[in-house]
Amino acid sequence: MKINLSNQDVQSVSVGKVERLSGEDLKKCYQCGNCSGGCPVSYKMEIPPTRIMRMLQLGRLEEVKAANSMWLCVGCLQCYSRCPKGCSVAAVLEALRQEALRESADRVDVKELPMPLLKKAPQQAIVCGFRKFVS
């Protein structure tokens, strides 16, 4: 597949916003693959831990964000203890997430979610929940 980049793509403001947000520096990564292989929840990601920083790196920020990615990350931090060069895939998708739900409407309506389910959880899973879907 071929890929058009600009240089307006590649210095993005938006992903600059990213990096400060998540103080990750994207240039670091060298796309090894240790946070992909790490991640317990990678093969439900739509786009895995390697590839979004790649995409990022390209400026690629709009399909990252289409993606299902930083919903299911659990920021474990496995990506984080394995990267050789320190990088947290986990704090700039956790960036990504607070963009998104300060750009839109929340992930979840509370509403909507089943009283069983609320009654059964751990406390600690619903407010894990709130903090990540609900602005």
The other form holds:
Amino acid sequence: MKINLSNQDVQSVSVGKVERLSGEDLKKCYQCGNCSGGCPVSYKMEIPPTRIMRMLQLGRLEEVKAANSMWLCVGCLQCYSRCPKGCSVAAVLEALRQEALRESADRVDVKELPMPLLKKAPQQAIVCGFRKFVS
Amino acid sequence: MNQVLMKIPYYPGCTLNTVAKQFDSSARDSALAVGFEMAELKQWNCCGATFPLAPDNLMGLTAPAKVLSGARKVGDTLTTLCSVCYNVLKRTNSVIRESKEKRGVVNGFIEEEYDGSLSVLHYLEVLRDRVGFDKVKGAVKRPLKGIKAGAYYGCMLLRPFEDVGIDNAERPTIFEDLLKALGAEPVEFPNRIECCGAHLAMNDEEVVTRLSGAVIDSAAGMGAELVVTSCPLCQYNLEKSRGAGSSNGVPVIYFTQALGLALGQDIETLGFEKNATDVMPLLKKKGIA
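Could the form predicted in complex with its partner chain be given as well, to go with the form predicted alone?
And the full complex, kicking off with our chain again.
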């Protein structure tokens, strides 16, 4: 696929914001792929962790934000644990989630959660889910 | 026991007061049997159940900081059982201790002057470092002999290593060392440090079934007859997913239930009936119950 890149994309303010929110230097990633290899949910991600990092380096924020990847990351930190450069893709995905939740609707409708789940599931799952999916 | 009990301030967290009561009670009883008392904090609130990975999100640190500052008023150590509470409290403690700027903001929110000087210990660490596994071994009255048990660490006890690691993040042994002290035969299995699917239990069952099922299958594949956990969410996900085919029958229990069992507590007090999987057939088969 041919893509057109401009300096404006690569040095965009919004990608800079992802760096600020996540505390990660996106340029550190050299695409070894350990994060995608270790990630337990990459099989279901529309864009796996390694490619998220590369696309953000190239300023392609909108495509990354449109993918389901950030909503699947549970923050298990396997990516960070195995990254030779010490990058936390989990923190980058958290920054993207924060951005998305601030801009638009909640990912989960609290009113729609089934009662059996609320009765049986550990409270920590519900609290954590609210933190990740609700603004 | 005639020696003076060591009292350690204890933070149960929300889930141990509700769907994981057996985790809480078996831990308290076992503590007394090996020489310490878990003194529950008089007042506590939810830790937030997730450490904010975005470093500018200080709001997410206020709830755990409140717990920490309350605990510091009654001691210099805080212990907890749930891996997530442990992870959140310990990481928040590091931020408060290490960043003067963030400490100021968080303290401003909660109107406290907490400095990060608390030692946050997981119950497993208390057993290893304060009590000693040798002493635990000496207190065993009903050895878990002949049980091949897989210790499931999950994520939050181990990662990120520099902040929370109770052991080597890739090759931990603390959990297996405890099982050995209890007389069981620990089984190391590939998925013991892999994620269970965590809070996706709320909205993506497919992921949880796949990941937790892989954990059980991996344990059973290495010969484990029992899986032992340290987190109510791992416990819930593993019990719900079970695993496929022959590994479907592998029971899952909290490590404190295994501990209480080995320490000779009445089986009726260990709350096995609250678990979703049934460990009793295995215990009967091994002549333990």
